[in-house]
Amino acid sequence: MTQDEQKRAVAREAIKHVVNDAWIGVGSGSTANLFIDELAKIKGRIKGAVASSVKTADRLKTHGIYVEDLNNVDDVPVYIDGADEVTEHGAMIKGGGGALTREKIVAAVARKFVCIVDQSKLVDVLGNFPLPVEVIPLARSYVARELVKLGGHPAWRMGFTTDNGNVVLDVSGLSIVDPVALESTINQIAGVITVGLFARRGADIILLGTDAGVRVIDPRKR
């Protein structure tokens, strides 16, 4: 399978995790977009969706899928989203598209997180993909200096503003052997909105697109 075919395969497989007559949390990015295309085929089975970004909401609406504000939803049985990197233990780096904060919020609300990725995203140790950190603009330089102290090499994603009106620092040079600890450390830096480490609340199920088809990984059994 090509990479695109792997993404399409996991997007189709993820439909099996959609709960009827419920709100579905939907992520952002290229693989999530393919999932939205599949979700449109069964939109009559769900109440609607909670979107993790403005772009996701727009794509859902284009398909005629009703989008509800998360504040008006008290139960999200499942959140389906991709990742920039993921380990078999369910820890992820997300935020390559800049939607990390809203993605983390919807993931926190959801009872189950299904991560859909092609095989290139599976890694043993996180950190080869630059780690996104959403930051209040006023704190950009300060946060960058603090990230350097942690061994990282932060780069300002110039010309980009998140849906929340903030900036993003992409941190390279980190080998993230303890993602839970690093997530907590970075989140405690003044001025940080959130870090694109999803480890404290990682994936419950990973659908991995491979040349041989879709592999299902259950991090709880690792």
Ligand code: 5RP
The other form holds:
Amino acid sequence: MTQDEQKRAVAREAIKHVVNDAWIGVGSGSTANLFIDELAKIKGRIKGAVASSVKTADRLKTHGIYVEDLNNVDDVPVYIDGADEVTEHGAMIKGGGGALTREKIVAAVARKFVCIVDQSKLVDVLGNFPLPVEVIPLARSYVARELVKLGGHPAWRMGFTTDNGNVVLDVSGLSIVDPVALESTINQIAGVITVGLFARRGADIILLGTDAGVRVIDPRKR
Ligand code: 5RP
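Having displayed the form predicted on its own, please output the structure of the form predicted together with ligand 5RP.
Now the complete complex, all chains and molecules, led by this one.
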């Protein structure tokens, strides 16, 4: 299977996790977009969706799927989203598309995080993909200096502003052996809004696209 076919296969498989008559959390990126295409086929079964980005909200609406403000929703049984890297333990790097903050918020609300990825995203150790960090514009240089102290090489994602009006630093050169600890450390730097490490609240199920079909990984059994 090509990478796109793997993404399509996991998007289809993810539909099995959608709960009837409930809200569904929907992530951002090309794999999440394919999930939205599948969700449109069963939109009559759900109350509607909460979106992790403006782009996702627009795509959901284009497909005729009702989008609700997260503030008006108290229960999100399932959140479906892609990742830039994921380990078999469910820790992820996210934010390649810059939607990390809203993704982390919807993931926090959700009871189950279903991560949908093609085979290329599965890694033993996170950090080959540059780690996105959303930062208040005023704090960009300070946060960059602090990230250098942690051994990273931050690069300003030039010309990009998040849905929340902030900037993103993409940090390369980190070998993330303890993702939970690094997530906490970076979260504590003044000016950081969100780090794209999803380890404290990782994936509950990983649907991995492979040449042989979709492999279901349960991180709790690793
Ligand atoms: C966006 C994300 C995406 O989930 C991540 O970038 C994966 O995207 P794709 O499915 O296009 O590979 O975190 O902020």
